[in-house]
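Just the one chain here, the form predicted on its own, laid out as structure tokens.
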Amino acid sequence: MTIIMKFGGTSVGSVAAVQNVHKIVKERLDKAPIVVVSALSGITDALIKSAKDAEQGRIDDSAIRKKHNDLLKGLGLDDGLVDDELSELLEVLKTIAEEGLTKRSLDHVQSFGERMSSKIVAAYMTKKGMNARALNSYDVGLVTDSNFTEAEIDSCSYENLKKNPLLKEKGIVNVVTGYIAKDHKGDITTLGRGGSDFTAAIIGAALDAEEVQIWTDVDGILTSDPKIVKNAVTIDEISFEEAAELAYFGAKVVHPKTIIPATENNIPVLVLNTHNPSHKGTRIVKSARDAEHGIFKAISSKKNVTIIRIVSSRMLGVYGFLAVIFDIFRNHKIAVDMVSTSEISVSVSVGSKDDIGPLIEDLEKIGSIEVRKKRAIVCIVGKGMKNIPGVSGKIFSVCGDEKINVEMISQGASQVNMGFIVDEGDADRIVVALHRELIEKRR
């Protein structure tokens, strides 16, 4: 049996952080850990900027080079450890300057963050007497489609990882790159921001791990974003369903896709703090206890949301009209967050990062369209909400007291969450008010 330990960018972004990672892993060697790492904090953004600058003819990798070399020096490691990756990066940037930037070349550029951090972490562990080695995830079996920057895992990955002999060797701590993979053509892909969590969960599922540990910079999953709610506290235990809803609707501690392989294989996920390793953090399991103080467990918000309202009298009494609408969204590869329907209208919410211009043009062929931007989804989660009378009344009473207009309402099919949309400018205020009334007053 093994455990998977994923360390994020802030957990490997400094000399002290890498030293702490070594200590944490060393204390768990009896669990046969496999370590998954992100790029150093800030490096992925720096790599993206370098790629965009290269497209404009400006080639400069000095900041990226300096951060890694400073870390190598601080850890007492060979200053040439990542020279091969830095040289390759420079060549890729030169190619972008000549041929232009594509999603394919952008993924290639982004991959260097994890490729360098894994080598540094493994080298430091080796220096400190641990038998460690760096592995690229694509070299041990992680395969995706060719949807660059947001690639989807190919199902063959699970069998590839399960059979790979490198991951089965005893007495070796494998330090594996998160976030990156390769498609069937051998081109490097990325899994989307935060994808290192997903990598860890996939490896955990493939190897039937005892648990997946997500090491970050907070004490687990909190009852709300501590940057918004000062009185937010750590949730001891939460279900896969509850965690999935929170992750999808704004909670940033765990990548939403992480929950999928963990759920399917019933592998517990622990969210722990690298800087406070003695804290028990949050345990995500198949069936969690209800909240200790009342039925509400957590509140999150997702900003930069756009509402699209489609109105058409042709919907009245006609079957299949919704299928037509969602086929249009599918054709434009735009995901829908929430849906609300009436006899002649459908309202949906989408993320603002999507280019909805072409989508709107196609939707206008079937009805009149209204677009409302700068909205936010507020999500209240708690397994105890299921079939409890008066839940909606409590929530919207708080909205009324705060004089905040609610535009769309949706209750998840799992009945562990309720979501609604407000003006983005009201999001933080209603989250604070709901947390105070639904969670803090019931402690």
Second form
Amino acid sequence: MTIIMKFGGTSVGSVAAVQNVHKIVKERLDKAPIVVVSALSGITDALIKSAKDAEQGRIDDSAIRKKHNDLLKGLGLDDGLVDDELSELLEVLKTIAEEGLTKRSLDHVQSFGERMSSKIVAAYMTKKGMNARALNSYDVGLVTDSNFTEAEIDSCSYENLKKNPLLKEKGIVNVVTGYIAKDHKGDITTLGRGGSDFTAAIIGAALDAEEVQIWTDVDGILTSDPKIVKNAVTIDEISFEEAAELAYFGAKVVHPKTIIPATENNIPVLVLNTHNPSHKGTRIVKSARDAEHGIFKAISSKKNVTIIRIVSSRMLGVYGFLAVIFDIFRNHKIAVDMVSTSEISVSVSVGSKDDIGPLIEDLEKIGSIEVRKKRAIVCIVGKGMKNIPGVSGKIFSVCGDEKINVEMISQGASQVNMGFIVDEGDADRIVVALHRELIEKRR
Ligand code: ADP
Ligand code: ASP
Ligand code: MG
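Given the form predicted on its own, state the structure of the form predicted in complex with ligand ASP.
All chains and molecules follow, beginning with the one already shown.
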């Protein structure tokens, strides 16, 4: 049996944090941990910026270099430990300056974050007397398609990881890169922002781990993002289904895809705080108790959402019209978050990552299109909500009291959530109000 311990950016971003990581892992050596790490906090953003700057002819890796060198120095490690990665990064940036930036070269640039952090964490653990080594996930079997920046895992990865002798070796702590992988051609890919959690879950599923631990900078999954709601509290237990909804609709504490391999293999996921390791955090399990504070377990919000409204009096009600619409979305590979239909229109919400220009052109062939940007989805989760009368009345009366206009409403097909769309500028205010009325008052 093994456990997977994933440490996020802030958990490896400073001398004190890396020291904590070592201590936390050391206390769990009897569980044969496999460690998965993110890039140092802020480094993935800095790498993306360096790639974009290089495209404009400006090559500047100084901030990235400094952050890693300072950490090496602070930890008392060999100051040349990540020199190979830093020089390779510089070469890639020079190539981008000459040849332009592609999603493929952007992923190559981003990969250095996790490649360097894994080396640093493993070296520090070794220095402290632990038998540890850094491994690149793609060297132990993680394979994706070639959809750079949002690559999908190839199912062969599970078999590859399971068979890999390095991961099975006893008495050694492997420190594996999160977030990055390679496609079948051997080009480096990434799994989408925040994807290290997903790497941990994949490795956990492949090795049939006892549990996957997500070590971060908060005491587990809280009733809302503590950066928005200061009274948010830790949820002891949450179901895979509830956690998936929450993550998908904005709670970035776990990457939404993390839940899939865990659910399929029924592996508990624990969310824990590197800076407060004695806190018991949150357990994500197959079936969870209702929260002590009642039926509403947590509230999340996802900003930067666009609503596309398709009006077609001619077509609506015609057999297969929705299929036509969704075919267009599929052709453009644009994922739909929420849908609501009326007599003459279909409204669909999408995230902000994609360029929707070509999609809109195609949709215009079937109806008139209205695009509303800068919206936010608010999502309330709790399996106890289903079958309770008056739940939506309660939610929307809070919106009414706050004088917030609600644009689209959807009761999730899973029945553990209720979502609606508001103006982005109103999102934090309604989350705070809903938390106060639905959660704090019931504690
Ligand atoms: P890491 O670098 O460890 O992966 P992230 O920044 O990706 O950490 O995720 C942790 C952050 O998620 C927290 O600092 C918090 O602001 C945010 N967050 C959003 N929603 C929630 C929630 N419901 N519970 C806890 N944290 C949340
Ligand atoms: N380093 C990556 C990011 O910042 C992956 C992660 O942190 O999970 O998105
Ligand atoms: Mg994260």
